[in-house]
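The data below hold one chain only, encoded as structure tokens and taken in the form predicted on its own.
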Amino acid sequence: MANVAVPPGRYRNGKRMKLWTRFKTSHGRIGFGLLQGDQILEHRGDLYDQPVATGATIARDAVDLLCPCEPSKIVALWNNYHALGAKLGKAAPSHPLFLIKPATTLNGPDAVIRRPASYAGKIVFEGELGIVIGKAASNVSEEAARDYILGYTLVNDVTAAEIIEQDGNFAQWTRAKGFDTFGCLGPFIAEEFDWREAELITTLDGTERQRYPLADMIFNPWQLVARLSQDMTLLPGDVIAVGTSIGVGSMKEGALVEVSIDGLGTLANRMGG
């Protein structure tokens, strides 16, 4: 069963975050619930639409966690970290840069990421914050924006990294980006997360590979759900992938790849064969 380590779920004011959680039980019933310490307080009808508790819980220890929810698509950004941005020599955007993971890529907490069988080349780590929609937002303002948000989780944004520049006519970031399993997401989605005073830990076999402040974003989650919003509409569940920083490197079979924000918990994906 899973092994995830509870985030301490408290966030600046002391007031406790609400930790959402999607599971599934040794007979293969999958559930959704609030985490309450070592239990899962179980909850029916729709996450995005007053949730009503059962009253009955289960031990966290007990069940698989799940990807937290279930997006139609994935907002993938790029170049959206001052600091990469600076040593790659890219200027900041005037308006997001961002590409499409499609849900098939979807992969949950402590589950194995695969090799496509097509492709032997390097296959990279990106650990990144997720912004986790609570309602259908189109034209949505800036000001509005963070009504629009359910909450935050964690990513590891996985890419088959000599693909993107494979044919010199056209960049492939979303063949490279949307494999099966390059979509990890989890354990939890944090409600009333303060993103501004955090920052994101990737550790490879336990090493510390990438540690920087969710602060340097260029657009910050509301800045990003307003003008995403005008191109696209996000909807119930969508996840948007905020972009990394500096410290993303390659995974050989067996590595352990871990993302952990204070408050948000770890991730925790294995690359497989």
Given for the second form:
2 protein chains.
Amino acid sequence: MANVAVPPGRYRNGKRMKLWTRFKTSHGRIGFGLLQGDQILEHRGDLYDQPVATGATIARDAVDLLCPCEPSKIVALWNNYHALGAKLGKAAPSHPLFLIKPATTLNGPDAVIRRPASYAGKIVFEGELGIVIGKAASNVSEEAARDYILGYTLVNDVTAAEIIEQDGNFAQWTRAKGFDTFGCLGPFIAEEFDWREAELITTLDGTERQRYPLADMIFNPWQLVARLSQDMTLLPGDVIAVGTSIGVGSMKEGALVEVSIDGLGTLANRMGG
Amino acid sequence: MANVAVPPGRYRNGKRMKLWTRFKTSHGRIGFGLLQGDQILEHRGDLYDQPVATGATIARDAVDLLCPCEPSKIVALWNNYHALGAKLGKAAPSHPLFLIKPATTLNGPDAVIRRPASYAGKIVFEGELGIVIGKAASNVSEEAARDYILGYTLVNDVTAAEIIEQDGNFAQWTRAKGFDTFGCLGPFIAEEFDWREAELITTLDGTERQRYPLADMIFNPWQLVARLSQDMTLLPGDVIAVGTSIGVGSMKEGALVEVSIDGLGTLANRMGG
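Form predicted on its own already given; the form predicted in complex with another copy of the chain follows:
Okay, now the whole complex, with that chain kicking things off.
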């Protein structure tokens, strides 16, 4: 939590935002609710359709936090920050460029990133903002798009970097980013988060490696939801990983990567081994 | 059904194979079962874990057939037939080259393929064999792979062809193949189908456009399941669309595309409009 100036659930002005969390108790029960201080106010029903408070609370420290949503797909963007595009000498795209990370990539807060048995090469972290879809979106306008967003979360879009260009005829984006545990996500979904003044920070073993303003996005979250909803129906719980900016780097076995945004908290995952 | 020499559920030698189907009744009830002649022997439970015959039968003509499975992902191959690779001047890959079509692409037998509202360009059919996974597969050997296959089905891997190369920096395979209704699948899952002597036929408005032997695959189904299970966990019901060969072509509004393989039947879908 030291990466950011304000704690999860707070804006810089001190105002609160809602933070959804999903958790597993020591007895293996899975639940969800709103984080309030060190307590979770449990809810029941459908997170995406008027969930109801049960009245029960449970201490955050007594449970393991899980991915706060269970996406059917993670739509992962490439070349969506001006600064990284400029560094790589790539023109800004005229439509979002993306691949799909399957649900089997999902990896919750504090869960271990596993090296694929079949791959000995470089594995890199990519700290990103994640958009969590709140209701089915198909061909929605940019103006309407914000109503289809439940909230925002943090993503580490882990990538087996040496696979991408391994075959000269076909860039293997899906394979490089599709391995089990390569979609780190969480710890919360923040409703009413304002991305326009926030910055994302990624640390590797405590050393800052990425710090960039979300306002540098080429397609902003509302544009992304609108444009991508032309390409496919986005379902409740689906996640758009909006792309990363400069500073991505290699993770060695045992390395700890922490992705943070003011108010969204910190997503921490360690490389296994 | 005129495309092929033997009806669904039969080998050329007359022997039967099991054909699974999923259906919706006129009352909206969804069920599944084994096709036997013009009847469906209903089953209950989990298709992937010892489903049980209910004893009830229902006439095939009385129901609408649905996609026979509900994949969490469709893994779609590129450059997996020697003949097409030779025609395009592409070397055989050393590992399967793939993208993911999201579950929102799914389109059942006889369902309409819809042109995306945002796209006025060429839309092409690609007749393909589909592998349906029967149990969770992670890092399985080629020898063990066949035990992870429930059966085989037919796929029309519909593609908005002009999108692929629209951005010079990033081939948009996922976007071009990821639109809703672009994953036509069915009508059955055939257990114990032997792909080694079969050929796939695609007709456009009754005219043959593709006819190629499945034995021309670069990575065969067992190799595909083994190799792809190194890249991600394949889940029960997931589908591998093994790639197409020569003869793909454009579908105009109103066109009827039928994909057939001896014993697997015919997957028919019409372009809307």
